[in-house]
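Just the one chain here, the form predicted on its own, laid out as structure tokens.
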Amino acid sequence: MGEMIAPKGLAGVVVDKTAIAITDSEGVLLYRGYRAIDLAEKAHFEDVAFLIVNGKLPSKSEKEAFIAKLKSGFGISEDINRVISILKEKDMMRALRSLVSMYPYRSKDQDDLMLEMASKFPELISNAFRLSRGMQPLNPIEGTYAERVYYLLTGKNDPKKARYLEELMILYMEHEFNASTFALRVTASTLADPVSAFTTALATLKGPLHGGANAEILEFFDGFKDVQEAIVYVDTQLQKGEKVMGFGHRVYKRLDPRAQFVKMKLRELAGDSKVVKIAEAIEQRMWEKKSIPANVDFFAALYMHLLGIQEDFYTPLFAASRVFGWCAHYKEQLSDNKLIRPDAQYVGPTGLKF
């Protein structure tokens, strides 16, 4: 078979199949078959991610089972927590991914072992954030699984603000082969342990072209007093030709369902008041000059600050609801496992005499 030679950054290019998630030809991504924004409106955090994790949705001894087997993960080891307090790391994603890399982890079996992971990242973002400050770690509560999220990100028991949290973690969860999964599952290719292929996919999703651009959205919304101010500081930026944060995706290209939905829910948490006009005023400036939908970043970064949550949780948030997306490919990888090594068109100097 001859060379072939794919556009940069793979945009187009079919790498591999999956039975996990697509976005469809109209758009909509959909999560083994179910419409992602119908799950989020309907079900809960622990019945997606089995979906994901697992292909179907659960029974109700399968959620049980599911639930169990996730909080025989909850509790941070002493000794994980000395290191947060002797580290002092700010930066929460730095702290997540090394946390998650040296944590002496009980489960020798590698479901198990994914799923574990999968159930200590809140409480190590949360340890990580207290501890990191001074403050004591937060004793977790019973509850549903995004109600204790929400409780170890803000302290608050709030089941109503817990379940819009919960929607967006749904809609967090998966997206194909975005950045962070595609990483993990080059990692995961190798046969390298989970352990190793979550960290990777950490150190990816930390990017502002990725996970990160949800915790830049909100300074860029505080410059602002007004909708004109917005509408100037958008015509600068593009006769600058720089971009507006929040907007543009490889995938979504007139519409991002997942956006539509956060600023649905955004409006019933905000109703008409001045954040929610102007990020409507920006979205659609964008489109008038230059044709490009809001991404879901755009509207979740309000979304988490109405709710109470720190800009600090904003890219670790999205790493607890997207872990699950990870256990799904990295099995799914193992699955029918070929090492992902590309070629690369050599442009540089040949023939040089040392």
Ligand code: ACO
Second form
Amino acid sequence: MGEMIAPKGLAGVVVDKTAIAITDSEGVLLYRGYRAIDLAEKAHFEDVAFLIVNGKLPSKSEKEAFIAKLKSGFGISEDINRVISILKEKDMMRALRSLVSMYPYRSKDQDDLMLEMASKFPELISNAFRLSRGMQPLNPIEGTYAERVYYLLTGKNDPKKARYLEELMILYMEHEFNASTFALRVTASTLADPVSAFTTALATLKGPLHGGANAEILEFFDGFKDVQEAIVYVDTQLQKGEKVMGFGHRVYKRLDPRAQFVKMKLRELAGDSKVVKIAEAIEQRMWEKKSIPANVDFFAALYMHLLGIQEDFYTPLFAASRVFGWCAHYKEQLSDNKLIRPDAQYVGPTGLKF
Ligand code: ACO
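So that was the form predicted on its own. Now I'd like the form predicted in complex with the named molecule, please.
Next comes the full complex, and the chain you just saw is listed first.
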């Protein structure tokens, strides 16, 4: 076969098939054929996780069995808590990546192992945060998956806020061949175990051009006294040729449907407040100046802030949702595997004498 030169960053290149999700530049996002926005509005996290992992919505008994399976993974051993206490890692993505990389995996069914690991993410993050700051881990509560997550991250049992969080978690769950998922598929294609694949995915999600973006928004946003200051910030960044975090996307060139949904929810939470006004002014300015839409992370950071969630958890929370997409992609990659190994165009020297 003749050599093909792919565009930088593989932009616009279709590298494989997937039946898990589809996105397009106009703002379509389907999970297994359903609009992700509808699922966020009407379904529970457990239903959508089942759908993503198994390809269909669960029956009542399938849902019960799935929830029981997730629950069987709850709980962090004393040994792991000791490791967390020794690590004292203050960056929760580093902590999560390290802890997942140590996960024992031999002699376990791979599908069970992936769900078990996925169900531990919220507690791993919560314990890592608390133990590294001299606080005791929280005892689990009964409730939906989102209620449990909300409690683990805030210490508050608040079903209403947990439901708001659940909507965002559903939208964070899956996004076809995004960078972390593609990295996971590369690792899976070598027939490496799920622990290694999840570790790869976590390491990739951490970067500020991907999942790490949501942890950078408040940093600049918090400083704005009013709309005018925010506009000056946008203009200055653009003049300097620098990026405004939370804007732009490889696929969505006109709108990110997740961002628009979270913005609507933000209005529900905060009304016509200063935060909302400033956020919308920044969005409008970015569109006027560069025709670049807000991505989900821009509004998600403000949304999580209003829900009382600490900034340290923003990217790990993204991971705790996306991990169910990773489970599905690991399985899909192995169901029709070919080693992912592209070629490179060599541009270095040749013929040097040693
Ligand atoms: N702020 C200002 N300018 C931007 C931004 C931004 N956030 N994003 C893209 N641009 C500009 C680039 O400077 C470039 O301009 P030019 O053509 O004048 O040089 C043009 O838009 C194309 O940008 P690329 O970075 O080449 O687009 P790409 O598709 O490779 O990048 C990416 C997508 C990485 C998300 C980019 O938009 C970005 O860096 N955004 C900020 C980080 C961010 O918010 N990441 C989260 C993504 S969503 C997610 O992972 C859930």
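What we label the rigid core is the largest C-alpha set whose atoms superpose within 1.5 Å from one form to the other. In this text, all values refer to a predicted model and were calculated from it rather than measured experimentally. Positions refer to the first chain, counted from 1.
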CA of Asp24, rigid core aligned, shift of 2 Å or more between these two forms: yes
